[in-house]
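Okay, so here's just one chain, in structure tokens, the form predicted on its own.
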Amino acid sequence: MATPMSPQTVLVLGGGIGGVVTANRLRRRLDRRHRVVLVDREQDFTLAASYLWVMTGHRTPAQVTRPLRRLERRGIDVRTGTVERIDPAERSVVIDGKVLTGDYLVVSLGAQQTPETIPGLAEEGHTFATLTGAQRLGVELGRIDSGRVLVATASPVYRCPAAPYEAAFLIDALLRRRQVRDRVEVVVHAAEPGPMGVAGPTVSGAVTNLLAARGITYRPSHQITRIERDLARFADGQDVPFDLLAYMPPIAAPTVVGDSGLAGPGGWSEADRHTLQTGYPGVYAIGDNVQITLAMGKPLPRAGVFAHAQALVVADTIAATILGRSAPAGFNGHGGCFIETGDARAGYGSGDFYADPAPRVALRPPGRALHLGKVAFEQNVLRRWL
């Protein structure tokens, strides 16, 4: 690499919350002469963990979106379009056809959702894990007065581990705030033994309880096969009928990242859990591209709040090897996240995932405190980070 204090370019693939902190992150750290680039392939930032919100009607799209284009106003050089190949030794990628080269690279292009896996799945039902699906969900939802919706997980491996158990108490509340919810059967089918299990069984029993006290059926290990219409047919062969199919998607490595010297087994990019860089010098992988395996043998959840956490560490090492300075801390594997219950309320589980032999993670009750604190979160991202 350049001498300490020459001119330096940072690559940094992926414009969700782990490309996007990263980036902002870098450029205060480093002076002009440095380039910061960030490529998606969206024109727009949007706000994962807020879409729930956009689903019961407390948020609007526009609300949780910001254009990316507004980094460069901070000195960060914004490039749209599409990743087509990531040679990581070179650090160099293609962009739609054109070569970028860097002196240090972050990848952190998210997980690819593929609910084509499942028949049937797009097609009759509605997902909570985009902005559109989220909305077009929540129209649904305000037009059932009748039957049953089924909240399903369609695969153990799936981002966020609280998403679809948020969204099961955010339906529960908004059925009950158009006061249908007697009418309106709301179960949860869940492709894994229990919710947020690699939290442990304490936070996992405790979801579980709080799903019985609002009268939401929970059928744990329960794999979805099909989806033909109006009815789910699961591996043990039961068939369950739905009025409204809300499903969390599977999801996959970038396939450009399975096809890149960065995969593992499985396609995902592999890093040091500490630091973030890959096998390749200069070349960091961040969020739910990176597979870390923990202590009890499963992988660190694939949620914001980690990529989050990684982006500073990266940032803040890759500022430190340009100006000449000692490496900051790696990252600690501590984290948390909120888990809405609905009627402004909201449990937070926190505690250290990296903890051996297994995650040491407390649920802290649902509160209305805890329902702001998620609030300033969001707000903090959109006006901080962009």
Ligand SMILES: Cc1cc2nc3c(=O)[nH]c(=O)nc-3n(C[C@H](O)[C@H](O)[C@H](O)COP(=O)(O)OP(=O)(O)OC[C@H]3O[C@@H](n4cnc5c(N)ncnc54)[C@H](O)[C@@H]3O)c2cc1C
Given for the second form:
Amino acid sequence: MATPMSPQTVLVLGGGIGGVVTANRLRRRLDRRHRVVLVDREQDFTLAASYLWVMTGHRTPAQVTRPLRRLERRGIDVRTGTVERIDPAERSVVIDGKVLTGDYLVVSLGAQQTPETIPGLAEEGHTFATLTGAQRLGVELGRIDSGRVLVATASPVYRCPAAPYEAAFLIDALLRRRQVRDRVEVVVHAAEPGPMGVAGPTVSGAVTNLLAARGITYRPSHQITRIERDLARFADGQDVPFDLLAYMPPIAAPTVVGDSGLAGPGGWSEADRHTLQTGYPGVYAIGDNVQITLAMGKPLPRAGVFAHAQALVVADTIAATILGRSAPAGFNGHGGCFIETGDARAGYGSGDFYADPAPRVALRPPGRALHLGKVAFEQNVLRRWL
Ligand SMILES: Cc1cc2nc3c(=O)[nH]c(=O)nc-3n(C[C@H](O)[C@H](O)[C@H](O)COP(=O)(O)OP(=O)(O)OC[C@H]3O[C@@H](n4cnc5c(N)ncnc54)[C@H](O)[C@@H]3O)c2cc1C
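Right, the form predicted on its own is done, so what does the form predicted in complex with the ligand look like?
Shown next: the complete complex, the earlier chain at its head.
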């Protein structure tokens, strides 16, 4: 790294929540002599937290999409391209064959969704974990008049622990609105032992009760192995027929992270849980691509609220280092997640995920104010940062 007040370049890899918040915050903290470069293979940012509202028809895809180029008006240098290689020792990356070197590197490349690891899943099912998938699923939910909707998590670990349960609640509400719910069964088969398990048994039990109260059948610890047309096959030998399959895909570490010196077990980035600095000075990893193991032995859930909080810490740390100021407080593991339950209501699970021996998380029961809280979270990301 150069001496603190010489012009510095910060390379931010990934234009999802973590990358966008980091780049914006750095731009606000640093004057224009310093460069902030943001790289993403996509031209557009889409907000995953709103995909389920696209599924239900409460949002259009355009309402939850913003061109990343908009950030250029704030002085962020936006590059569209694929990060093919990361060399953390040199703080350099290869983007579409071209080398780019920075004084600081922030890796926020998310998690790869890997439905192809379960044969038949992508071909026969519809995922609510992509924008186009959520839109197509919405069309199917508008057509189904009888039969069974199977909501499934295809692996115990996935992005946003609340999302598949929100999906089930919102599908239930949508079918009620269409007045076909008495003819369409909604069942959730989950690979994990309970909803939002990292949040503890009280939260998990409360979400299970909410499912039961809506007549949604729940079968946990049930791992899908393959899908054959309209039949889901499970590891315990059970076959479950369905008319519509809505799924949360498994995830894996981004290949480019796994191939770099940043990766620990499983190929995920390793970083200090408070500073988010990796083993390489000036190189930080935040958001879904980082594996932070909690005191209870499970990973910190992959959620935008954590990517957002970590981005602020890392941007402030880099800016403070460049400006010769003292470092800010680190990421403290606090955060919360809304869980939409239908009919413009949401619950909110929040607390201290770094608590020892286990996270201390409470669930506020569903209400309209919390639904408005989720709308405010959405608008904050889309208006403040993009
Ligand atoms: C259906 C659903 C609902 C959710 N709801 C919520 C919610 O209500 N609240 C919440 O907090 N979280 C929610 N999440 C989780 C949240 O979306 C993620 O945790 C968050 O997006 C993580 O941010 P990130 O910056 O780490 O990664 P991402 O937002 O995934 O961004 C990673 C970026 O890196 C880019 N990229 C990846 N590889 C490369 C490469 N090689 N070259 C160039 N670019 C690359 C990608 O294109 C992407 O833009 C939800 C997720 C889903 C799927």
